[in-house]
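The form predicted alone is given below as one chain in structure tokens.
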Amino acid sequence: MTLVFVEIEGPDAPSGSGGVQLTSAEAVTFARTNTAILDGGSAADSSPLEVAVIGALTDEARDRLAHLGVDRIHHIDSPDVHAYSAAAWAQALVDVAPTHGTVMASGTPRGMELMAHVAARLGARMAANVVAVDEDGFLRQVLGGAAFERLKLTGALQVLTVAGHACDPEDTAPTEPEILTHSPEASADDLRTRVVRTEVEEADDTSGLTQAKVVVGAGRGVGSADGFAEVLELADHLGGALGVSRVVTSLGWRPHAEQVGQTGSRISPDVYIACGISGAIQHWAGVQGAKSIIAINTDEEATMVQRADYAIIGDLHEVVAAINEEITRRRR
């Protein structure tokens, strides 16, 4: 049995409230085009999928994992697990745990987290950021996406967790799900930390990168922590997010949840503009993924310009600007 922890968007995310998460889609997906190896078989074999929903589960949410082709949803839902806690949302997840097979999520913080916790509850072993799995074992990013590493799992229950991107969300034909409620009770240790409250972000916090699909890169050659009009108003105007370099979030003009790189997120866009970035090796680590890399910089010399599809050279704030005034005289 695969086992795929889902993740549900909260409702101030960007395609409304109560869907499937993007990275948890990939996942989803991820398991059903591998579910046979994942079990334990071979690649003719064939598997149900499982899933499991901690916290409301929608109808949008449910149609939506009917479309990615999974068979049955363990609905988890009490008061114990209400806010979020890692300890007991691992203990939940490892009541419903197949005795064999693959317990799996994305490789979001909150997925990290849950499954290195349920591995260690477990006794399993786990392997993080994999992209691709066959008959000799998965491939895992290391080193920040710099490299891959090959390895096995041993023993009748592994744990992984999928690195963002590793494949793109596929619908299949539509599956009827069961669906299995469960109310857990959580120990007093279990919810010894936990949340207690959330605070809504800046209006202008645009740290939704792995879920974008335009994401604008702004690096020390914005100048200072006002530099950064142009290019939220750009990312704006494309409905994209703003990601920064680790030299931003270190200066302390940006919050880190902005930043992109090796220390950072990881994202695949469909564009990337890169706007006074030097392209060092850690954050390209964050941004190889992206399927179309525009270069804004003064240095035709720098790594991100020499990389990237498109590049140019000038200066950020004219060249951004000048793009917004264009972007703003064809919208009327």
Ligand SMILES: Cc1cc2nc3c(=O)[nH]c(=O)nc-3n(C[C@H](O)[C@H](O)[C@H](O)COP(=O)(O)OP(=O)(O)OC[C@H]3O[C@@H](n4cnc5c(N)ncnc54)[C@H](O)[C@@H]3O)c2cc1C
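Only the largest set of C-alpha atoms that superpose within 1.5 Å between the two forms is called the rigid core. Quantities reported herein were computed from a predicted structural model and do not represent experimental measurements. Positions refer to the first chain, counted from 1. What changes on going to the form predicted together with the named molecule:
For Arg254, the Cα coordinates differ by 2 angstroms or more between these two forms after the core has been superposed. Relative to the superposed core, Gly55 undergoes a C-alpha shift smaller than 2 Å between these two forms. In a rigid-core overlay of the protein, Ser268 has its C-alpha displaced by at least 2 Å between these two forms.
Having seen the form predicted alone, could you give me the form predicted together with the named molecule?
Below: the lone chain, stripped of partners and molecules.
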């Protein structure tokens, strides 16, 4: 059997509220399309697909899970899991986990943390950032996406996280998922790591960046902390977000919450417009999920330009200012 931990969007999510997170929908699809292998080979394709939701289960989420082909929803909710504690949440998942097969989540910070706890608690092996599976084992991203590792996990139960955009969410004939409710009581030990408060500051909010349809990227080529006016205006015109390279955050030009890459956010917009970014592997790791990439760079040999779908060669300040003007002109 396969159990997928599903994350529900917070009320502040741009898409409205209470839906299934895109990356979780991907993980559910990954599980459904690979059931036989994830169950350990022996099971038939008809083996049930189960998910676990912790906290509120909205009608919208239930409906979405039905369309994703889920057979059973473990709805886990009790005062002890209201505030996030990885240990308490992981134990709640362990309580509904199968003895054979797979426990998995998408490769978000929560997903990674919870799966590591589940693996440690169950004495299971874990593979992070899996992109594909077949009879010979898993293929997973390593080196920030620059290479893939083939590996085989041993044991009756395996734990994994699915890399963002390893597959697209796919609707199927809607099911009538059975809903099992659980009200776990956490041990005092497991509550030691509970969130005691959440500070909502705009600068820390990366959800705008990870869910944006358009991201305008800005790198060292911007030149200084004062050079962001044009790129910010472009992001604004397109209803998008600003994402930056590590050089930009290291130099203190922009907050770290805006950093994209291996040690920043991984984004998957429809369009990524990389301005003055060279395209280092660690940056590429965060943007390779973009559907289309446009590069604006003075150097036509830059990796970002070579890997982009479209490029303009030139000074980003001049080029982006001209684009802004052109957009304004067309909208008049």
